[in-house]
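In the form predicted on its own, a lone chain appears below as structure tokens.
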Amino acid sequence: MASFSGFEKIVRRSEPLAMHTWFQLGGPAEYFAEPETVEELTALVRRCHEEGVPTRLLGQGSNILVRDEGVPGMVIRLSAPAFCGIRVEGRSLVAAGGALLGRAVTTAVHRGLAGLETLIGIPGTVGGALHGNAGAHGESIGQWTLQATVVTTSGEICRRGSEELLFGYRQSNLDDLVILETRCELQEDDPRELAQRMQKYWIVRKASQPLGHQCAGCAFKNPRGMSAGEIIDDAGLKGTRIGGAAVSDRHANFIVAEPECSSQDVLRLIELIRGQIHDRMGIELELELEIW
């Protein structure tokens, strides 16, 4: 058993992870920690590295499905104020990795900085958005990113400049354990016009996604030049269900978890959808959801 002597204040055992994810499914983390400072975070990561404890970072849990049996090792969540700050420096928006993406977007808009407004309504943290290069309407966070400060799996703090960063569709080469902070270089624009554009994007996104009270997640990446939701809808799979998991009636690329649902139900439904789409259309759907 790993020793976390000295970290008793922040480390908990057998923490239920369902309460920390949008699906609200899955088993516990073997170890769970919410450090208060960067120093506490790096010291904990170093201890995990020394003890050989596998370590994961959890943001808002909007794109995570935790298996019913839970997660071995350490799960770290950056919920403390030290990891959630946002500031504006000229045309740059500097956001901590634990900050909510929506708050970063609205901060930029209110300060007359354009570029991120298309991301409004995308759930999660800035760090998670950067890791997966979140985007919408042909724009993505990666195209505005100048640099990122990260923590490696050995607990070292490093700065990645733009020359080191690579972004693709829903992916980046930022595979370090923690994204501490990112700097986005944006364009000056009229705050009122930006706010109007942002509101339009918000309305479109909310009208097409599952209701806010539902436990749900987006399952698949869009194949090149195509919409995964439209593909699934065209295959007649909207409303398909296995156990307590169902394909959303509002958007076919979302899976909704009803009260009796298990993670295994969601996994079985994912495989059914992938199999049907492959057999009928010859298309291999790639998961956007991370399975823990």
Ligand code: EPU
Second form
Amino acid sequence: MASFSGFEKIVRRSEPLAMHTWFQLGGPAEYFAEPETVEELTALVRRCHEEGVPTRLLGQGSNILVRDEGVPGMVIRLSAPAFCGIRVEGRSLVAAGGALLGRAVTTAVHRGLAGLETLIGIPGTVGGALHGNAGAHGESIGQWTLQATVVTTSGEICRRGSEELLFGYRQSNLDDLVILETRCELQEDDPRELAQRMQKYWIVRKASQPLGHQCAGCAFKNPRGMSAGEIIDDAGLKGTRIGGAAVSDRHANFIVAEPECSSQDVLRLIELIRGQIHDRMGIELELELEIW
Ligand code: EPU
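Now show me the form predicted together with the named molecule, since the one above was the form predicted on its own.
Once more the chain from above appears, this time first in line as the rest of the complex follows.
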């Protein structure tokens, strides 16, 4: 068993992860920690590295499905105020990795900084959004990002400048363990007009996606030039269910967990959808959701 002596205040054993994810499903993390300072975080990451304990970072859990058997190793969550700050410096929005993306978006809009407003309503943290290059309406967070400060798996703090950062559709090369802070360079605009634009994006999202249900974000990435939701809908799979997991009636790229749902139900539904879309249309749907 790994030794976390000296970290007793922040490390817990067998922490149920369901309550930390939007799906509210899945088993426990072997070890779970919510450090309070950057020093505590880097020291803990170094200890995990020395002890050979696999380590993962959990944001808001809005793009993750935890398996029923749980997760071996350490899961770290950046919930403390030290990891959630947001500030504006000229045309830059500097946001800590644990800050909510929604707060980063509204802060930028209220300060008259344009660029991130299309992302309104995307759940999760700034770090999670950057890791998966979250986006909507053809825009994504990566296109505005100039710099990221990260913690590596060996506990080192590094700064990655724009020349090092690569973003693609729902992907980035930011695979360091922790995204501590990001700097987005935005464009000046009228705050009232910006707020109106943001509201329109919010209304569109609310009307087309199952917000407020027990589910994560989109299950699958869009295949090139197509919408995974439309493909699954056209295949007649809306409402299909396995156990407590169902394809959303509102948007077919969302899987909703109903009472008594298990992670296994969601995984089996994912396989059923992939199988049907492959057999009928020859399309391989790639998961956007991360399975832990
Ligand atoms: N559509 C259907 N049936 C459905 C769902 C969609 O016919 O069940 C049709 C819509 O009517 C529309 C087209 O498919 O004509 C595209 O739908 P939508 O505008 O909802 O966009 P999407 O391609 O399904 C993408 C992102 C969403 C993002 C929206 C809005 C992916 C996988 N999905 O969805 O992002 O919010 O655009 O910009 O890239 C996410 O990544 O988790 C996510 C929710």
